[in-house]
Every structure is written in C-alpha cells, then in structure tokens.
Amino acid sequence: MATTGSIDVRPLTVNIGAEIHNIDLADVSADQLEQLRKAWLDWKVLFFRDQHITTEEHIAFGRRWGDLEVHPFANSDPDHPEIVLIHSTAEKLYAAHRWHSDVTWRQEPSMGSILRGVIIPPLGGDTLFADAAAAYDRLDDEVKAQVDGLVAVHDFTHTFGSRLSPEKLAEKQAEYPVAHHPVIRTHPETGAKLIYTNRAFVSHIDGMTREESLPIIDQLERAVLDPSVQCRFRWEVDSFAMWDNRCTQHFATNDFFPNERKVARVTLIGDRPY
C-alpha cells in the first residue's frame, strides 16, 4: 500500500545521516518526493529500512530524481545496465573500501547514488558516510587560505586501470581523460564549501607533483576521517542508502570476509563541480 502525509525523519547525528520512515520506495507520492529532497539537502544521506521493492522499482524511483548512468567500468546486471553490482565472494574480496566520492574522474561526476542491500553478512561491511562540507568547515582558516583556488587532477587509472590490458587502457583514457575540479567545491544548491578530494581518484594537484600534492591531499583526508563528521549505517537485506555524492565520501568496511555480500547502486548523473 501507498504511504501518504509527511514522511518521518530521524537524524543520526548532528551533521549528517537520517534514517526515513513511513515511505515506499515504490510509491512515493510528489509531495513526498519533495520531503525527500529537503532532508536530502539537510542531512546528505539517507537511510530506508524493509523496501522489499523490484529492480525496476529501484531503477524508476532513481528516475525520479534526475538521469542515471551506465558505469564504464563497473560490473552491472546484464538485464539492467543501469544497476552496478557490488559483489563480495569467498574467493574474491570486493569492497570500496578506501574513502571516496563517486566517479569524480568523470567532467561531470555523479550527483548522489542509491544503494540497496542485496546480500548482508551476519557481521560487518557496515558503509561509513562523511560530511566533506563539515570537515572543511573544522579547517584551520591558514589551511583554508592555502586550498582555497586550488585544482585537483581526477584520473580512473589508478583505480580501474589494472583491470584493462594496454589497448583497452588507452581507448578508455582518450573516452574519459583526466578531470580538473577545485579542491575545495561549493554545493550547487545549499552553497557550502566542501573538501572535494580523494585518494581513489586524485592524482596530484594542478601546477604540483604527486610528491608536493600529497601532503595537501593527506591532510584534506584526515579531516574526512575525523568521526564527529561521519555516520556508520549497518546494512539489513532491502535496506536502501541514499547518499549527496556532491558533499559527502563514503567507505565500505571489509571486515565481514570471507562472509558474502552483495549491494546493487543506481547512480543519478551529476554537473561539473565548481
């Protein structure tokens, strides 16, 4: 059945995190859909409980928020090419678990993604969510004033590029070259400033080497891993995660191996960062 009236927000921490209830994914009603939004922008990610929904049903209510995109190299449901599985075996670990904001190797990287729990371990692989806006604003200003204007290069290569051979390397480099955006982004709606670097896909920073980037990159890091700005969120099967890829990083914990886990993701296509 439909839920109607106001959905029912229940925030995790201060900064950032709500889980919401009285909601069915599959029927989300306008007035809802504009609740969404408003929390969405409040607490960047959010947290849906027992939406026993189809994959079409996970791919439309993706479609209510903006266009979807087809990962590259990801692998996805063959009959869905917009779904990217995430799948954790016994024989092979996988897990993102390095803190990372979505596809910001890409011109216009991904405004937010909407992750579903498939298969959950008994223990572990927990998802820890970041408010990149909150650690920006613990900098100290002489930090801000020396990452302030700075422009950082986003290339796939280091994490993708292992699993392609060297033509195929090479035609995927000249399909998506490096990405230049500003170590520091402003929100395109709520207007903060938020650290906007990660180690996944950050190279160096423009006019330095690898050398001279790192220690701006590790300190912006570090700030990200305080956990006064992050939130955990323990999976159950047909849980749903509903994360702004524009303002926070996420880490998936390893640390249900050799358990299987299995996670499906839409990904909303995003703008170019400024």
Given for the second form:
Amino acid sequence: MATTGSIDVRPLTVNIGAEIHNIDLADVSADQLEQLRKAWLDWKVLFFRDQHITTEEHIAFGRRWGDLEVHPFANSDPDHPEIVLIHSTAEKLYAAHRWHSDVTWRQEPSMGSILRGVIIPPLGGDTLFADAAAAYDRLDDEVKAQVDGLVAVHDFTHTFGSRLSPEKLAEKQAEYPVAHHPVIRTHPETGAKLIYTNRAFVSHIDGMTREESLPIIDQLERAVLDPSVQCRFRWEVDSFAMWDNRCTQHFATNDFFPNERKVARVTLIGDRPY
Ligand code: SIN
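Now show me the form predicted together with succinic acid (SIN), since the one above was the form predicted on its own.
All chains and molecules follow, beginning with the one already shown.
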C-alpha cells in the first residue's frame, strides 16, 4: 500500500536501531528517501515490517541508494545475482554467527545492506547489531591512543577460503588481494570515529605478527560485544533490516537449528575507509 508524508521513526535504544513505520518500500517518495537517509545516519540500522514487495522491488529499493554489488563467494539467487541468499536447513546450518561488517576484505567494503526475512524459524534466528562508534567512544583513552593510527589486514580466506579448491583460492586471492584498512575508521558522512576490525576477516595488524595482533583485535571485539551498544531484531516474514555497514557490526544468532531460516540481501557498494 503506497504511503505519503512523513515516515514514523521509533528508536529502539539511544545508540542504535529504529523501526520505521508509514512506509512502503515499493513506493518511496523522494522526500521519504531523504527522511530515511537521515534516520539511517542517526540510527545506523532501520527495521521495516510487513513489506510484501517483490524481489525486483527489493533490488529497485537498493538501487535508490547506489550501485549494488555481486558477492563472489556467497550463494546468490540464480535469477538475480545482486541477491545473496543465506539459507539454513535441517541438513545444513548456515548462519553468519560471527560478529562482522560485510565484505571488509574488499578494497572498498560495502556501504550498507538491505536484508529481507524470507523463511523465519518459529524460535530464534534473531540478528544482533552493534554500534561500532559507541563501542569506540567507550574505550579508555589509553586504549584509544594505542589503537588510533593502526592499520589492519583484511583477508577473505579467513571465512571463505575453505570453500575453494587450491587452484580457485589462488585465482581469487589474485582477484581480491588483502585489504589494508584503518583499525579506527572515520564515518565519511557523520565524521564519527569507530572500531573497524572483526575476527571474521582481519588476519593481523600491519607491522605485527598474528599473535601480537590478536589481543588488540580481541579487546576491540569485546567493546563491540557490549550489549549496551547493541540492539536485537526479531524477524518476521517480509521484515527488512537496512544497516549502515560502515559503522555497525552484526551477528545472526545460531539458536534456531534444525529449523529452516532464509534471508535475502542486497548490498550497496561503498568506498575506501579512511
Ligand atoms: C548477514 O550477515 O548479512 C546476514 C545476517 C543474518 O542472517 O541475519
């Protein structure tokens, strides 16, 4: 059903997460898009309920924000390569149950993602989101001084390498060389400083061994793990979550198996972190 006028923004915490009402993702006016952009920057992840839109409308809504990426390793919808399908069944558990931002192994990691609930288990399967800027703000000044200026090496092989044959791995490593990103990055639109490491993709910190790097990476992850900088989303079929991948991390809970869970994601191309 088309809606007009102001969107209704209902924040979930003081840091992160807002439910958006009075919106039809298939029919967003230019004015509503501007309101959504402001809410997205303010609340970092937006949630929408009861959006009974087609796959094409999901992709079209993503394109309103910029170009969409095609993931080289994840399962895609055969008819729509821009749609990543994360599908867990009784035969095979498949859930992103590690804290991460998407595709930080790219030279230009994604700006954001728009995820739809397709098949939702009766119990569990929530997604948690963390505000990496609030996590940074809560670090001691001493720790901030220690990590400001460090650069981390991000490598896809940590998560996707085991799926590839040795030949394919070598080919993909040439195509997607490791990326060097600041450990503390600056959000390009809000100017906020934030933690930009994750255990899923960071192999080490430049100039340190992995053993030397891990205590720092773990300390930063503990800041992200603080429930006080997080929000949690209970999915329903045709719910959507739209996160700013530049300043958040997320974790899909692994508490629904062997029930089926399927979500579908479009991913917005981003720029180089600084
Ligand atoms: C993702 O990591 O992009 C998917 C999160 C989820 O399955 O809830």
